[in-house]
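Just the one chain here, laid out as structure tokens, in the form predicted on its own.
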Amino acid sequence: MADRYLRATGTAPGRFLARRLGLPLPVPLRRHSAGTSELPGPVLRLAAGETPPARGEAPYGGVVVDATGIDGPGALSGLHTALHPLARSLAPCGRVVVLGGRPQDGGFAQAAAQQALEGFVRSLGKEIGRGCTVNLVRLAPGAEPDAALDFLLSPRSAYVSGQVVEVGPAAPATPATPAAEPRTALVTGAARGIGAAVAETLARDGAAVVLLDVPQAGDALAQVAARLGGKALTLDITAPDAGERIAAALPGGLDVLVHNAGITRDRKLANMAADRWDAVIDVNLGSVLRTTAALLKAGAVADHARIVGTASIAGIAGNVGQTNYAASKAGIIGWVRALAADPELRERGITANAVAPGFIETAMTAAVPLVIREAGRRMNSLGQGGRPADVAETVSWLAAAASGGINGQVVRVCGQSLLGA
């Protein structure tokens, strides 16, 4: 559904209500695109307490802060000499990545001024405005923050801010899967909405996708594999033998996998029926668990494979009538962790990670009650509801080759939504 609030204040004179009236003003978002896949400047990367040069007539698309060597309360100052000079001149739609360093690998005055960089950045990227993101990466010691940069310092995470992402040493790159073969994406839930966007960046990407939804949605799914070029596997996620199926159906095995199927059935917990309750925790974790148990055990999975769950800001948060779906969610988010740090995964370079939507425009928001929808567009730092494309531009970051450094990481798509962290 048309955003008609936004479109409004794209006008002269609807930009001059809005202030009037103390309302918000979103900044249309710079995404990817055949014709913008860069920022809308040149990047400046400084350390923490150095000035920065004068700007020229161009404004700055991007300012990467090395903050990494902040070791004390006293060293913080080090931000407001990088970045106060720059917070009203970067370009619309830039970016702001700061560097920092893990609070656990110094002393209690490097823990305290590290994490402070935390409150820092979701504060900065609560005041920027005009459709810039402000983000932390946190640097393991023999990190590298390459791939990490290249996504935040792009157009492809417009809807990423406010966020903390650590990255650790990347395991050594011997993929099974030679470099003139694609890799193997499997994606869930992909007949429609966000699994279809990911199916579709997935393999703009370059990925071989194979497509799984329900029977019921078996024609829709068809059209979605034809247009991508894609395989479609029809079944039902939930069946006691669907990791089993999926494993036959993929002889070669997977370098991706995505977990993106999952329903709700709303209702506060003292009106929530048992069947309720149990479907969505069965669809949206128990399947995850089990299938991706069973691929594992059938050998499917490839060395350096990227497996990412979909995870919401509904299982970080809470949200009212959705006991069952934001417990899903969260044991999602505590999935991914444990598969992070499980020793045989991590030998064989198998990466496990998060994304948490917030409010992104589908068919299931378009059908929210106004007043809830507008509320639920408006309360981020960007003013705006995401687009499925953004949850799947995430998702194609995270399951890429290049980011193996990124392991057991929850990354919200969400506009740095301002309910929960």
Ligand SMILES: NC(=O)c1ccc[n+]([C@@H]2O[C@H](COP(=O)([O-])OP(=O)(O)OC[C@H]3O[C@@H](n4cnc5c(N)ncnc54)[C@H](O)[C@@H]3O)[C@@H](O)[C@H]2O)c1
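Each form is matched to the other, and the largest set of C-alpha atoms that superpose within 1.5 Å is called the rigid core. For clarity, every value in this text was computed on a predicted model and none was experimentally measured. Residue numbers count along the first chain shown, from 1. What changes on going to the form predicted together with the ligand:
A displacement of less than 2 angstroms separates the C-alpha positions of residue 371 between the two forms, with the rigid core held in common. Superposition of the core reveals a Cα shift of less than 2 Å for residue 37 between the two forms.
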Second form
Amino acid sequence: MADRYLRATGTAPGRFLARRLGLPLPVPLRRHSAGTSELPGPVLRLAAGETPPARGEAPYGGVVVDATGIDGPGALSGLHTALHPLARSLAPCGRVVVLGGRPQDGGFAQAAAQQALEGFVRSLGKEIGRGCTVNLVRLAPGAEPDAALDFLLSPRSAYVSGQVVEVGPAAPATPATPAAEPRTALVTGAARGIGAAVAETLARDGAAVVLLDVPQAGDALAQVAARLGGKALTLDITAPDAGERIAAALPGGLDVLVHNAGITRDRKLANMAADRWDAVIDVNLGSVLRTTAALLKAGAVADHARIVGTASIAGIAGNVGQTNYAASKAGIIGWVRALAADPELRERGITANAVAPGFIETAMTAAVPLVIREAGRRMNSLGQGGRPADVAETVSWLAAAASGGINGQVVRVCGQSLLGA
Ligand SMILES: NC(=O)c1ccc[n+]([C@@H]2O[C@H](COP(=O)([O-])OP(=O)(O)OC[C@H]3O[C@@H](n4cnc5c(N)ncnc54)[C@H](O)[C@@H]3O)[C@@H](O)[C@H]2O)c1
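Okay, that was the form predicted on its own. Show me the form predicted together with the ligand next.
Full assembly next; the chain just shown is listed first.
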């Protein structure tokens, strides 16, 4: 669905009018999927408290501020020192990443100051504008920020802003060298929309992809699979034996498991028949737990595997007419956190994370009535909807072999939506 407003405000008269009326001024985002792999300028790295060197005409494309040493309220002024001079001068679609520690790793003053970083980052994300993103990476003792920075300082994270991602030390069993064989990735609900984009991005990033969808979507699924050189598996994920059937179809096992299939059956609770409740809970949550348990039991999930669930900002903020959907998506968040804390999975280097998309331009959101659709598109810091590729880039990052230190996280891909903020 074309975003005509974004196109109109890309013209001089459109921008003039929008500015006069005080309307949002979205900037076309610089995305990896559009063939851009670089930020629009160099990345400056400095510690909180340092003054950034002047750049003259060519602006910075990104800035990383190391705030791990901030251990009390007085030291917070270091954020102002480092970022005040850059807040207006960062290149359009630039990146700000603040590196912090975990609030639980110091005393009372450290806890307060490190939690303060969250409020700072979320506020700067809302005010910086011009397509720039602002995120916080919290480092546990012994953790390396590289995998998080590679993503957050690239066009792949164009629609990820206002997020807090905690990075722990990589699992003890992480192999020193990447596997020679391509990793096998299963994506459910891959015939169209976000799932098709996830499969495409994982294939681009080197995985052998297996695409699953319901038999009714078989033709579309076969086309996507053929385009990506992947394998199509037509199967209703709610079938009681779905996990066993996937395991049988993939004798070599799985390195990446992306639960993307999902449905909505919206009604206010007072008007919702029990079958609408049951269908949503079963597709979005029940089947995810069942199939994963069956795959683990069958030994089909490789060591160092990456499990990625699909939540939603509705599962964080709630939404009118979506008690069933929001419950299912919040359930995904609880589930990945529990998997991430499981000693056996940790020992095997398996991680579990979730993406929580906001307003993404797909068939699902094209069906939303115009006024609500426009509100969904604009009510975020970037003033526009995301694309399936934005979610897919985030999934591929969480699914990467290098992301072993990222576990139990929920990353919203929502342009810092006001919902779920
Ligand atoms: N589009 C958005 O704005 C948005 C926002 C938040 C979360 N999400 C979530 O992202 C995921 C993908 O969303 P989308 O917009 O691409 O949806 P979509 O409706 O375009 O695609 C969903 C796919 O899942 C498949 N599917 C449904 N039930 C299935 C089943 N029982 N077994 C196997 N496959 C099944 C469908 O056939 C379809 O191909 C969903 O989990 C959705 O809840 C989407």
